[in-house]
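Okay, so here's just one chain, in structure tokens, the form predicted alone.
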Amino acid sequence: MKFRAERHEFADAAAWALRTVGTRVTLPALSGVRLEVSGDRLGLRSTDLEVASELSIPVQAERDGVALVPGRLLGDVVRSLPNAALSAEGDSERLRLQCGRARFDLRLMPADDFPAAPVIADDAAAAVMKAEEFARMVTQVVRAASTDDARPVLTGVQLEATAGSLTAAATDSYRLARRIVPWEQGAEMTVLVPRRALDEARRSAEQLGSEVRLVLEPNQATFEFGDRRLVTRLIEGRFPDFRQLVPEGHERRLEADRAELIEVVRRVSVVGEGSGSTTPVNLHLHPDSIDVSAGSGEVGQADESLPGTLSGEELQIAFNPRYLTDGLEVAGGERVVLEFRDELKPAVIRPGEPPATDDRDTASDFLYLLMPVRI
């Protein structure tokens, strides 16, 4: 292969591809980035067998070819390149890069060992979403997914596409997050996507903006951002029927300033951070105020009050402070609503008002369910 490229375009493309390079792999080829020159495009691919990324950039090509470059080495080289035009020439064993007065001679890996690119079916369920809307959906839901590989189905996010909507849901058995967004393609499919893959897709959506094309298939999900693509394998197994967990009603409804409640919970809960375990934070709900407290006589205690409006009888209930602040953070908006039945039943967190957007979002399309802690 032989080509010339803009330094910033090549460096940006390489950095994006490096995010899915395998780090702990049994197949050495997975630790590399595959470069392929075809016509006037340079394609880059990487995979760790869970998530695969591919993209292409325009180049001035003189000779087509393929090279598999060690990922760590490519990353180190790209970060050190001077601000000048880049030229590259390689054979089956080495790739020579020149950028300004800097020259690099890189030993290559066998390109034939690299896995074939995932194939996307022409009739796969697909829809286009705004990048901002997609990133917000993932941010709101993915925190509730488990990080414990002992139960693989809980480490994923279920995406359920129906005729008019896409529902994203995640749970680690202590909390549940669910978000519904419009899905106008009419395609129907339910898949379980790994948490890490959705996080990578969210980062790309935030970085690249514009639109995301989401393609759902029985064995994989694809996220396309113009000339960039992320493909992830799916998690096998049956996701819990989360709709049975959502209460049909509530006896108490609390409304408060979201940012203030987050700040108070964080400040009060610091007394438990040094105890080796997560100390619950207690909420004592009054008609026009919320008393927040945490700690014990052995470690230390803290309490603080803030304004709040309660509909229904007073209640004292306790939560894991990190799970509580996670839900409050992703709810969005200036106000937040918490719905309760009693001190032993799960609480539901919802935005206090519709988001200030011009699309069809509503305040009811997101909820975060949280199990209380017995005290």
The other form holds:
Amino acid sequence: MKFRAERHEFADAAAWALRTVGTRVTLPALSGVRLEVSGDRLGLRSTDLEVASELSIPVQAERDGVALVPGRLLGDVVRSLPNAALSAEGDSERLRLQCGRARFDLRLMPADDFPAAPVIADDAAAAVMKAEEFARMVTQVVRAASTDDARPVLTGVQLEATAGSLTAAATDSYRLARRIVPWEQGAEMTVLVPRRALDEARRSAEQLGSEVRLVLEPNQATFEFGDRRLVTRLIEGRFPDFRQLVPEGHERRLEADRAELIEVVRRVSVVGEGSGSTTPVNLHLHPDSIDVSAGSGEVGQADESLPGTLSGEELQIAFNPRYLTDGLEVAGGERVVLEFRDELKPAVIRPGEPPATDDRDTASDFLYLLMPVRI
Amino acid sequence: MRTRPAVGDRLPDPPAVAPRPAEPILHVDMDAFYASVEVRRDPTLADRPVLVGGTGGRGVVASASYEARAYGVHSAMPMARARRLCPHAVVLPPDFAAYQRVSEELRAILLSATPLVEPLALDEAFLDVGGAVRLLGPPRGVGERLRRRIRRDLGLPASVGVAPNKFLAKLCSAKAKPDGLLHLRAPDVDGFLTPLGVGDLWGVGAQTAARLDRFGVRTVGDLRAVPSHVLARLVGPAASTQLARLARGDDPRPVVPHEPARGMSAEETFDHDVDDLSLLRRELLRLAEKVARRLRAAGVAARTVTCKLRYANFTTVSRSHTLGVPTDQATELHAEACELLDGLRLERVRVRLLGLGCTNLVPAGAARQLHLLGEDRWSRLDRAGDAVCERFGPAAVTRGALLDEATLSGDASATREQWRPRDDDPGRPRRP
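Please move on to the form predicted in complex with the partner chain, as the form predicted alone is already shown.
Below is the whole assembly, all chains and molecules, this chain first.
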């Protein structure tokens, strides 16, 4: 292969592809980034067998060809390149890079061992979302996914496309986050995406902006950002039927300032930290105020109250403070609404009613279900 | 600290001043505990050799009466060998519930002397009676009265060592056996230790003893004569300091009244090495049930689950995982343990011993994160099962997966716990 490229374009493309290079892999080829010159484009691919990234950049191509470059080495090289035009030439054994007066002669890995690129079916369920909206959707649900590999199903985020809407849901069995966004396409498809893959897609969406095209297939999900795409394998297994978990109606409804409630819960729960297991934070709900307290006999106590409007009877309920603040943080909006039945039933966190002028997204699209701690 | 003088036959006159005595530590050790309890239950066994232990293929002797010891039988010996040495011995399976009850009664008696009781096992404990001299008199008298009271109230023999520290007290009780008391006065410590074999020192196992023996170090007296830098070369620097201290009869460890359980575990040594993963998983379920029941009985939940395997070649591996939320449920323990087992990627490996352990214990009742996904059903089920087993015995409720043919055919002995080598018992913390 032989090509000339813009240094920053090449460095940026390599850095992006490097994110899915396999680190602890049994197949050595997975630790490499595959470069391929074809026509006037340079394609880069990497995969750790769970998530694959693919992108291409325009180059001045002189000779087509393929090279599998060790990923770490490529990363170190592109980071140190001087600011000058880059030219590359190689055969199946070595790749010579020249940038300004710097020359690198890199040993290559056998490119034949590298897995084939995932194929995306033409008729797959696909739709385009604004990158910002996609990133927000992922942020809102991904934290509720489990980090414990003991139950793989719970480490994923379920994306469920139906006519007109896409529902993202995640649960670690203690809390559940659900977000619904509009989905223009009609084809129905449900996939369970590993949380790490979705987080990578979110980072790309935030970094690249513009739009994301989601392609959902029975065996993989693809996130396309212009010339770049992330393809992830799916988690097998049945995601819990979360709809039946969402309570119908409530007996108590609390409304409060979101930022203030987060701050108070954080401050008070400091006394429960570092004691091995998490000490719950107690909320005592009065008609116009919330008493927040935490502590244990060993460490000490803390309490603070803040204004809040309760409709329904007074209630004392306790939560894992992290699970509570996670939900409050991603709910968004100035005000937040919490709905309760009793101290042993799940609570529901929703964004407060949006001001009439704000029609960006409707409040009911996000929901965070949280199981209390029994004390 | 005030305690009622419930031990004494009669209160001695309180001395005007009560300085801390030179030998304040007692080690109380029941003689052939399990066997003695069995003899007490069935007096016709008196004066006969009695062995308590596992009767299965690899069962070991857990306890042997002194009549049996005369034939060279000792605890931890394979049962098959014990039977060859003493063919007319009465062999009984252990009844831990009974030993546990007696142990609690024993503990109550010991606590009547001083709150400073450090249980070492079901049948032995250290006591520090140095602070109770005014109330109870000198330590030796306390030891004698405790022995009498154990004999009178429990009908069981006990031996007592009275010494300046824990290490020496334990040596003394061993020398006092059976049914005796040995008081080692501080000035006599050197003379007492000098002729003892180095193997009598804590921390000196067969390997260290053999190593020392090669250099002609056989007795504690020999050991004391070894210069410290030479000893360090022989056994390593850390062990040498410890050994030198013990050889002088020095042991600074205090009596710690109650050591809270740091973990609970159960192990199974198989009659035959096992290479069937599904069998190992099933065994883990049985162990999980056992450990979970103990956790619940103690009112604690575990955050860390450990799976331990010993292969046929005696290599031992263990893997742990820490949970986000503590659990006392067999189902969760089992799922975690199986995950750890799968993580080892065993292929045609023969397993001799399988264990499941829980550490990082926290009070279970305090606060409990509830599950969204209806997983509390297991916890309710477990509790109902506990209640049934409490009334009708451990086999009254069990998992379908744990029912084997013997159980189905009504062979009750198959469901009974078998005593195996190193089957950890909650009442038997590891010796210091």
